[in-house]
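Just the one chain here, the form predicted on its own, laid out as structure tokens.
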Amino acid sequence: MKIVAFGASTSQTSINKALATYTAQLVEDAEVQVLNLADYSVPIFSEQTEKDIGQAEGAKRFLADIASADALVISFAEHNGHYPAAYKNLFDWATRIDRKVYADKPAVYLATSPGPGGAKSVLGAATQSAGFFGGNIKASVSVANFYDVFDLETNTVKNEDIALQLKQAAAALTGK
């Protein structure tokens, strides 16, 4: 099984990328490809830009990497209660090429934040709209207070309840 994982952020120190990577690696015998959204550069979307350049190359590469997966683990970053601009822009370009961006692949949707909200508002938006964009959600988990729960140095979850939730979410990708 090949899992494509990413944090919906271009931050080089993304806690969402760390969470997505950790969760994807919980799937036994899976090959995990971790995407860095900064590698999929696209201009700011507008219909005029689309007319001028056609399909953005970064969006085509993003969709190709999604298509190569058997399953997805996505952790949605939250900026002021919404998707980060860079992710939303890439996503908008991708939907112009194929509205079913996530290609009905089994997916785990996650979100985390340093604070007590756990990025629940963006996770709610992502799960509610998933069906319009080929999202086949098998599990979703919000992780509040990331730095209290996750040890970045050892790549481990310190909270037993959260660790169990993530393990169950990863297992849902394989039906085991």
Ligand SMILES: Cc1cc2nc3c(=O)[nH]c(=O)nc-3n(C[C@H](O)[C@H](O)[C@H](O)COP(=O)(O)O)c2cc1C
Given for the second form:
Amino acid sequence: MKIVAFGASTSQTSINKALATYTAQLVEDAEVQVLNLADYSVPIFSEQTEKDIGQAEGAKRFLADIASADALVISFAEHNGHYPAAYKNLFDWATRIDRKVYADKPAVYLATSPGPGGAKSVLGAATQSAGFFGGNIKASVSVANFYDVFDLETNTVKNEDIALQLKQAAAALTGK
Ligand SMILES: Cc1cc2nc3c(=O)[nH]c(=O)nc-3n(C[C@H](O)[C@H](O)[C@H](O)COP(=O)(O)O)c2cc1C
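Form predicted in complex with this ligand, following the form predicted on its own:
Following is the full complex, with the preceding chain placed first.
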């Protein structure tokens, strides 16, 4: 089974990428490919730019990498209650190629932030709209207070309840 995991963020120190990677690695007997969204650069979307350049190369590669997966682990970063602009922009380009961006692959949706909100707002937006975009959600978890919960040096989760929720989410991808 191949899992494609990513944080919906272009930050080089993305805590959502760390969370998605950790959770994907909990899936038994899986090969994990972690995407770095900074590798899928696209111009700012406008219909004029689309007329000028056609489909954006970065969005084509993003969709191709998703298509190569048997399952997805995505962790959504939150900027002012929504997707970070860079992710929304890549996503918009991708929807112009295929609205079902997540391709009906079994998926775990996560979200984390350093604060007490745990990026719940963006996670809600992503889960509520999943049906329009081929999101086939098997489990979703918001992780608040990331730096209290996650030890980046040892790549471990310090909070037992969150560790269990993430383990159960990973298991939901395989039905085990
Ligand atoms: C412009 C901006 C807006 C933010 N807005 C929110 C927010 O609405 N809710 C929240 O929980 N965190 C917010 N944060 C903090 C992010 O959760 C934090 O930067 C986090 O590291 C982003 O995830 P990433 O590291 O995966 O990119 C914001 C950060 C920035 C830079």
